[in-house]
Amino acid sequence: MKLTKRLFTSSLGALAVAALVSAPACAQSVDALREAKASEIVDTAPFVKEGPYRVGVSAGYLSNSWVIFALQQLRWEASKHDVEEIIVTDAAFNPAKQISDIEDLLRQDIDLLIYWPVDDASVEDVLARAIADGVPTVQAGGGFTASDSTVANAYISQWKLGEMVARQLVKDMGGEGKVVAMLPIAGTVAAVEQLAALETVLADHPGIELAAVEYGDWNRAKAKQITENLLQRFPRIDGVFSPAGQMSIGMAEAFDEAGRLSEVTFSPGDEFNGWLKWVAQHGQGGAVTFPTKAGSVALQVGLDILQGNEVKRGLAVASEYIAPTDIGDYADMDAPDDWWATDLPAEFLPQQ
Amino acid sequence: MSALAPNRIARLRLDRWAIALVLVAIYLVGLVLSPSAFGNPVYLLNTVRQVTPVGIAAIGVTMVMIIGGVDLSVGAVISMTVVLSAALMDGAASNMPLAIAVACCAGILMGAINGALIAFSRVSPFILTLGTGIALIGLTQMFTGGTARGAVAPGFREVFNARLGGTLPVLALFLLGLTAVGLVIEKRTLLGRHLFLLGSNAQAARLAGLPVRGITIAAYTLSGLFAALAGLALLARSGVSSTQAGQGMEFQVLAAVVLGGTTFEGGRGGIIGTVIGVLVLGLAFNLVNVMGLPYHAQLVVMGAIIIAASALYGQLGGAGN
């Protein structure tokens, strides 16, 4: 998953990760205040159009498996609607190249634009000037964005998965003992709010002490190093929370090489395939989704929007826990690790 | 002559193992705050397989900085390699032998190339191998379509993540294995004579008659060949098979070459340096990390020990001067 989530959910605004920061209480009221702006009712008067409808995705990046398969969402999607182009651009993570990649959408009469941002501050005026040309901007399967710039939003929630992952992990361990926890890129909103969750359940759970919190970076090769010292560290560690699959099985298998994968308890990591292979041959941690189905619902209120129809602010695509005796309904064990578990009909899946 | 002649050999000393005292300051602190990790060897030689697909593409690109070139595109490679070699492989012992054939021939004609344009043009190598990797990167995506393709053939990740004896990882073996073979090509051969030469001054080197463009064709290509390696010693290690397994470890690769002493001007530097670098650079996150500081604190003393390394180098190899 590595840099998806991290840009995915960076959308959120700088306000709500200061305050996301500075308490685990006040991560969750920002959560409450998100739902609350995302529940508002978005106008889709000046933007209602007869199909059949053209559509550009500006893509902040392409070059990761959980976007690829989002956007293959987008595009089954799309094949039941009167949608008779999409048009997808890759910013390759330049900011700059982002708001050109809009530009050159909108010179292609595009009717609604799907993006997902390297920057959010650095799209909002080429958005404006896309809704100022009647064309709805839906943000695609990251964070919440509030700005005016964006007419509504498909997200996942940081704060929900976190605490279900949190949740989850404290009922297996029984509600004791030492975990450890390892997050995505610091600072950024995935790592933030996950983390605010995980002190946020704890605090109602006296009996587990959280020994550590680490930085993996969405990579499963760091994680292992990072989980190696802790091992080192600590003589003995009870619950790991990795919320992130692909950092998961870095640390099952540093547990392993030490010998200790029998002294401890996973958590739920999300639906990466080399992930859910592990839960199934281990019986253990289960999954929370991060759903690629995003796509999917981008475009779905998308096309709301362009049809006049009532359009929330803000649409949840939320996360399901998946338990460890039924993840063989989602595990591909002869996929390769870097995919994901999907709904997917054949002629939609990524070539593999 | 017979005054400065101590003084020279006391500077090429110095010069030489400024960056090994470096590391064994940092291992004697590690000593002192944490006991148990770095009094035991198992831990010790795990930190040798941690570094071992940085340390194996760091061979490769100290050749190319000793002839004043640069290879940025080592981390392309590097993610390459582990796609092409998990799609080869895909999921069957038998592929094995072909895998790992084509990922190495993969990097070799990356290096040819890159080292062939460089001969035959005036374009600096620096935005030549930063070009070649972002056309690397694309070309990798092209073949994958964005996922990763194939599976890790079984046995290969368990050889090499064995340990011999309980003790000796085999990863970190071969890293030595390959700084013996880097070694031998540095010293031992014509052409790491040639790579100095070149590398201290080419105009000379070219006067000489020597193959200017033929040393330089065969230091990118043995960076292309390394950098391969490492992509599947990564592969070996963790299993990730990503597009974007070796993103950013250009830059690792490099912080610990010029850390080992190799120059960005040429000429200087070698393949030993490197590896300590290499070390350095390894021991000093395991440090950080295991005195269990929070993250913040431990890139403000990442940073620290690597600006404290650097300048101890520079003194120690500046004191004969």
Contents of the next structure:
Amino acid sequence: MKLTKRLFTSSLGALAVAALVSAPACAQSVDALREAKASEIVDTAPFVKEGPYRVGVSAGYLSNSWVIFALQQLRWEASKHDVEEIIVTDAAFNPAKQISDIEDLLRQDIDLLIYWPVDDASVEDVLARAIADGVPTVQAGGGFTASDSTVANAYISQWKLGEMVARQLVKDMGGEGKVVAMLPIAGTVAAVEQLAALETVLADHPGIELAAVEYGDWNRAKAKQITENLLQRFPRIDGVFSPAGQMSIGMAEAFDEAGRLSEVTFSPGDEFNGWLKWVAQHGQGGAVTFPTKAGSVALQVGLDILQGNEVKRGLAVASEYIAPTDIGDYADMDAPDDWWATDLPAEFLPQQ
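Mind sharing the form predicted on its own? What's above is the form predicted in complex with its partner chain.
For this one, just the chain is written down, with no partner chains and no other molecules.
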């Protein structure tokens, strides 16, 4: 297992690192530790102020369609509250730029900072400066960080998502066969926790072999290229573990072009529309949601802090399983692949 200790230490502490390194089964203690930290009550008193509010949003990357939809969810939520301005920056996957972006947002007298990190550890110091200036910091989706530099989290449990995906794959495979895994960026909370969840589930199913673990960086083309190499390495692949739909569709294309699509069972992906359309057409895989409404939840949490309401360190945005037979209610066959199932009103939808 690849593990970036610095990242995970900032997220859940040394206990979490030790648990994941020691044995897959111990990874459950990571989830329990996160839930305990998430239930802590935040001291909102230093941040209380009256509106209207200026909200700064530091996006680690805006090239990812999930972030775009989550940002639109945030904007929709802002339209319902006393928010006068939302200022958005894009670090383009550059940790140094994200630091300077946050510094620039603080110079613009924002009242609240919401962020998607490129790397949790790299922004800790600048987030701490925001807190010292009376600006609460809220991490929006993608994972939970217990760092003192983050006041609160609106998070999606990568562990629970990975576990749900793995258990459905095991069920669909009948508990037998050879599996390859496609994970997001190596060392991120998403990659570490999804792999830990998969290994924990497989520990109870000795009939399934994890043959390879790869990292597709949430990129359809890269996942397809990696899968082409896997198909050359392995004359038999029975199952694919891939919680991210944009990588799942790339893998499916590689299997199809190699004439080997009929041999493989795909795990659920997420609400990436290209994947939903594939599921609707092929009747397998389904989806475990990675809700874009994490953006609106993050803003709700931030406004609660500014208003002095009781806030927990973490508010989980739950994932749900969608069976292939129900996927037609979510797939939009007329929308582009790079789209997400959403309840956004028309005026807040991203431009196609």
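Numbering follows the first chain given and starts at 1. On a predicted model such as this, the values are computed, not experimentally measured, just so you know. If you superpose the two forms and keep the largest set of C-alpha atoms that fall within 1.5 Å, you have the rigid core.
Discussion item. After core superposition, I'd like to know whether residue 65 moves between these two forms (criterion: C-alpha shift of 2 angstroms or more).
Written reply: The answer is no; the displacement is under 2 Å.
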